[in-house]
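A lone chain, given as structure tokens: the form predicted alone.
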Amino acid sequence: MKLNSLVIGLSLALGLVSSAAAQTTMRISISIAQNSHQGVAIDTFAKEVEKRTAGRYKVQPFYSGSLGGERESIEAVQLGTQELTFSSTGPVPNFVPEARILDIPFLFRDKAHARAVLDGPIGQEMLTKFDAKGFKALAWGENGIRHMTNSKRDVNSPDDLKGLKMRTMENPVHVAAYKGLGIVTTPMAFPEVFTALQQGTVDGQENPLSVIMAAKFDQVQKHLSLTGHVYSPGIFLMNKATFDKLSAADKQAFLEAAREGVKANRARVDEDDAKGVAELRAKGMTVIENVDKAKFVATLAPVNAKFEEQFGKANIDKIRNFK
């Protein structure tokens, strides 16, 4: 009766230690802090993984490039020193030079455009693009769209950004918009950003209101300008070679939370774009709500030429025109 129990109490014991084994835990990070739309976004698709996956998948997040920068994050995804991420798309063409397209400023008439663009076939054509480079592209999430803050003056037109240097994400196409305005580009992880605003290292920098209220720029700068220049997509990563060993049912259930996490994300944009100028107004920030868009997009034209000849026009009007 002894050794029955025994046995028993051992396999109950090599049970346990069984399952406990069977649960996976993925790290997942982002550069911003958790209450933010991208804290969100990765929130609810770890919630998601392991409801979809009855616990066998258990993903960690890491808020305020607390594993690095997105390039870094990026890098180490692409290497499989870490499983996900979920980045802006700043860094991206960087690692996957078709995404490029996508920084294009004034690319998109609104969010309802991009993300109509970016949920039918010419995003989910650029997801398959990543494959190739060491990732799993599990879904489009969202930034935002991208206005101008700085510390020295209020900017009504391009002419008030002659001269101010600004940091830009480390990314091209940004970097080649920008110099196009007369500005001062000083590309930068997001990590670094806060720190040389407050020293003036930089006079200012740009991103969308989410990323602007999240990172607590109001106490370092004060002007902000509603530019809308660009639309800033985000996107959940995952190293290509973890998600092909998954089977097909927990692919599914990874693209699926992914979804999810980025309804959640997108909602948290909204949210954040209805309130943040009263919020920033609130907190002591000029804003500039009445930009000249117009001269913005003049301003631009031998950019923008440039870019049609880089990407072609064809592919240009195709985002432009998409109803």
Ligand code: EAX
Given for the second form:
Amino acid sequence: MKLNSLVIGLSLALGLVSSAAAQTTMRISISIAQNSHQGVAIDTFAKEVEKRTAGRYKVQPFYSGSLGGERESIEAVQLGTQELTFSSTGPVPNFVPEARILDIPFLFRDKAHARAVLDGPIGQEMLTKFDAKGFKALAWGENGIRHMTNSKRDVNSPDDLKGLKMRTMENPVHVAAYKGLGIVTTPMAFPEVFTALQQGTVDGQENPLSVIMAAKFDQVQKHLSLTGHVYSPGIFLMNKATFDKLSAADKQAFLEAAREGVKANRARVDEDDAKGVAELRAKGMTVIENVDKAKFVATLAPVNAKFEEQFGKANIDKIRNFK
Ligand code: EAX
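Next up, the form predicted together with this ligand, please; the one we just looked at was the form predicted alone.
Then the entire complex follows, led off by the chain already shown.
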């Protein structure tokens, strides 16, 4: 009896030791706070990976740019010094130029259109373009529809943007377009933005309501305009060599976990979009809801002509007309 329980105890202990030894921990990062649509994405992913691999893989989330901004994190994932990141497509074109086309202003009618394109053949094919650059792109997620904020004035039309100094993402498509709107562009990594706004290094910035709320930009920005000038995709990126080493079943588990993360991520964006205006008004921002979008589109016509030349009008139309 005593011997039996000793043997059981011993084998349990050994079992624990061997399963602990077989456990691999990976890191995933975001540049914004945990309490956000991106925090929900990576927390859900971490939970699902652990569940779907019976605890053999653990994913440790890092928030608020504690492992660096988005460009640095993507670089680290490419090098393999960090296994995973969830990022906006901000710095992505610097790594995978094919993805630039997704950052064109007023490309998507709304979130439903963007989600359908990303989940459909165009988006899925684009995910494969990351392979050659050292990434396994697990899934498209969502950052959201971007709106402009600033500390100077209400923005109703592009005329109000002339000479405004705005932080932009380190994204060549955005920079070209915003220059076309008359904005003085200052590309900057996200972790520096709050201080830059606070100190007046820049007058404004643009981000989805989800990010504006998570980053508490209402504390340093008075004017919000629902410009909806561009859709901002998110993406789950993993180091390719790390992914390739997984068993076939574990690869599936990671892919499914990412898809669960995206579901939670998009649901949170919808929630944020539904309550964002009221919440930001309550925090003291003035919100211009009826922006002259036709004027924005018209002002961007010359820049758009350049994009059509660069990326192919047929390719852009394929996305615009996707049903
Ligand atoms: O990914 O850099 C940005 O403005 C991004 O939208 C933000 O970090 C969320």
